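Below, in structure tokens: the form predicted alone, a single chain.
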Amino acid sequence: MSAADLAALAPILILALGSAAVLLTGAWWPRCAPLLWGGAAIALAAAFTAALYSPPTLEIAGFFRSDGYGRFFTVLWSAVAALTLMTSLRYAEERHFEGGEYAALILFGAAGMALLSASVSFVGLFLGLEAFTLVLYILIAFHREDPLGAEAGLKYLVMGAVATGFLAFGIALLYTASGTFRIAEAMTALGAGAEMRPVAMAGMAMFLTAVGFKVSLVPFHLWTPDVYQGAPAPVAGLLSTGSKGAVFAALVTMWGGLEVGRDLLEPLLWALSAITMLVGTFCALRQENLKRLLAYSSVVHMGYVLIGLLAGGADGNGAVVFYLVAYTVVNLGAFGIIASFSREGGEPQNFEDFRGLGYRHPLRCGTMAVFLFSLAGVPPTAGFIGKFGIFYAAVGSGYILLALLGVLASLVSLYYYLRVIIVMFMSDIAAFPLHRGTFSEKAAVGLCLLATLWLGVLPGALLDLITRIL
């Protein structure tokens, strides 16, 4: 690796080396809050470096891209890491988390997400994906005294191991068919002659199976509600946003480089998107637990993103990137509010825990209502602009029926999101008082709220930036 490659890797190196520094510091100075604040500062330093620094090369060792697209997602995932650490301060202290280990894992996970989003090679894709997946295995079960957390960690480990096997075997078959690990060139094998095309298609089927596990596409979604319920709330926010968004960021590059063989994959992706939206929607209707509801909600939203990926082109890819940003800030804020309400005895999860809570904590419950309306696609929020872009791109590309299914799923989703709001604000039963929240928690949630409303009212700046990086 040349000096130019190392210079282009500067934001990632800040995250990785900062992770090691926080871990070593925690071994000698086990103070939770300062270590988490230090981790947040390192994540912000990586974000500013990625945003302001112009790398000397646009590709790193043939594995990763360091152009505007790669740096854009490095900024996003670094910001997600900083916000996650901010919402974790009191949460981690009350549960006696090791601050150095926790902050180091969050930073290293952000580095893996950034690498995955910028991958141009299957080797880089595998390294980035496994880097943050290994981190999540630990973070999900980080609260060792919580039996639900241990169960969630085990389920994610088993499913993740299976997905890793499918991914490695799929990449091997694609390499066999194409003779290269570079994603753009390997994709041409799908349209190659009759001799190697079946091998390439088998590899792509295994690759899509692994992706289905990672982003909770139906029928590979069964781990999602249990893992979300058992994971610590800040970790669940990171899992629902960065881990899935980074995979789709890589898929945008992959699908955009597919010039031949697209017609063979479109029916499969169409079916995956449709069944994911329908099954996720109907499962969410029956939930009485907010974290499980948000889990099935994430399943539905991955179906929406798949619509934009299918549409492709400038409109489809731009809609996918915007939707990933909008979904990230909204979902991170929703899980941040759950963390801010938590007490040493546990988190409020069941709807009964939120009954009448809007009268005791109106600001945070009102903010939660905004996040839920955004997930439903109600204007003027980021979710409305994101869904409008997805459906517009789908109609423009001829996926009218898929767009109608998406609109129908959005309309039905209003019911289960409104249930939560009604429970909070329209109940005569006095709520059991929960934690008042700390400055760092409220600041992180406030930033997510500001971004949600700003992207809903003035999305032009982000849309212009997305057009440039694509």
Contents of the next structure:
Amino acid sequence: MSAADLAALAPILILALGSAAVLLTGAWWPRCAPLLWGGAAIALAAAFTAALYSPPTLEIAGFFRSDGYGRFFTVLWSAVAALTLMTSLRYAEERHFEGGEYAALILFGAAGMALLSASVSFVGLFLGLEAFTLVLYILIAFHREDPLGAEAGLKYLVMGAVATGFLAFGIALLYTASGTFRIAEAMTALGAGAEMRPVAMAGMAMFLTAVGFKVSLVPFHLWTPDVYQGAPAPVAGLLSTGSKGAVFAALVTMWGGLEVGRDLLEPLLWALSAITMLVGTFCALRQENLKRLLAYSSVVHMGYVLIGLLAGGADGNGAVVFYLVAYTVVNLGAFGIIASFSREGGEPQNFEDFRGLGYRHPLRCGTMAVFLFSLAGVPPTAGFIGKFGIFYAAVGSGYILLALLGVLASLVSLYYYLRVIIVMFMSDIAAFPLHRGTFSEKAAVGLCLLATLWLGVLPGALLDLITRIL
Amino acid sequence: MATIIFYILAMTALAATGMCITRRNPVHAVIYLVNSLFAVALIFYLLGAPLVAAWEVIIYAGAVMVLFLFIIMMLELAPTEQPQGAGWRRWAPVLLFSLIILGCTVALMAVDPDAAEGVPTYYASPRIFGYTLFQEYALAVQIVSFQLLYAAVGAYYVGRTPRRRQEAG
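Moving on from the form predicted alone, kindly provide the form predicted in complex with the partner chain as a structure.
Every chain and every other molecule in the complex is listed next, the one we just looked at coming first.
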């Protein structure tokens, strides 16, 4: 660890030390709202530091990259943490959460996500992944009086622990085959002529199992709907965006076009992507609960992202990164709206709760409709540009069938997204009026809406930035 | 010699782990796991990593397993009804595994006390290990420390009675 390394770590240090500071403050001064605002300010400070300060080194201790790519995701996940804290303000206060613990956990989770996105070594990857998974175990069960939350937390903990076991075994086998933790060099053990190729392949299979669990690819997706349903809405937002996006960000570094071992990995990833889109779509059709619907929708979206990863190259990787940003913004907004509707008794989740709600709360229901259209990929939203980029890259790399499957899944997805909109706007008013929402919630959701439309209409700036950092 | 002992220990570890995951009584399962951990510790010793072997015994077989036992006792998870079947069938496997491990240890001490037959190039002295851990992997140690902090915070938070309920009760 040199001074240059420390300087490059500055945003992470702000997040981690800030989280410890918030935690300690909360012990002596247990006020929920100021602590959450403080946490959001720390997250924003980290985001600005990462965006504006260009560190002297490109790599930190051989574990993490501190070039444009790493900084880009540090900014993104810090902003996600800030928005999550903003949507949690009233939610946390009404449920008597301990503000210090809550804000500290979310800040450290963002640090873990940023580290994972920037990892260039399996050690860094494992540490980053475990950092935010550990935080999420606690955050999911944070509402102690909610039995569903406890159940969700336990489910995620047990399955997550098994996945961690797979990850550790996989990394150990890849290390055995290659003799190095550095991802780029370790991947050469997968090459056609490599001495210990079967060992490396077994390691990669275990690694893929763990990754499949974390980003909920079919057949490792079974936990997703239950955990989303039980988790507090702001935490579910963090779970569906940061925890999945960070894994994919690391995979982009790892595979970068899949030069070695492509012959064996390609059919596997192809099948995973196809089955994920199919099963996710069919399960989403039958949901009567908005949070479960969003869970299955996130499963389908991970299938799309996998297509982009498989396509690889500058086009594919750029499309993946853009898609991650678009998906993050939209999902964070959607869960933010659910949180803003929540009352002390609980959150509105079932379609029954939303019946005719568009007439009582037209602004937020309209915003929700925009988010759902973006998830379905309707222009002029960010989701459209994201999907266009993915399918364009897929066709360019010869994955015509996969692109076709993706387009079909998107078409079917219109059905289940439109169902929510129909329930909100085209049925008689039956739902009870929900909470009016507070300034911070509306501001956070408004920012997400702005980003969704901006990325949909003028995606050029972000696309240019992504081309430069890749 | 080292190869034979390795295979004996590997089989013991596998068999003990198999017994561990098939036992209904959690206390029995813990005892089998301790057996398995001892066997793995000896394998580490054979491979020229005495430091890791010592930790395997002190941390895993010692600290972690004792914590397991404490929790089983505190939560009263151990079954209370009398098990069926002859008594020796319950303790014979444990005794067998323990004797094998003891025998291997004695054999190692008699034949190869310095573990010289292992792979000397990979022999890591505590000093070298410490340098690697706290210089090359210093950042990793810091991140893990933070994780442990939040694990403790989380366990405390989830396990504690909420403040409101305390006041009401």
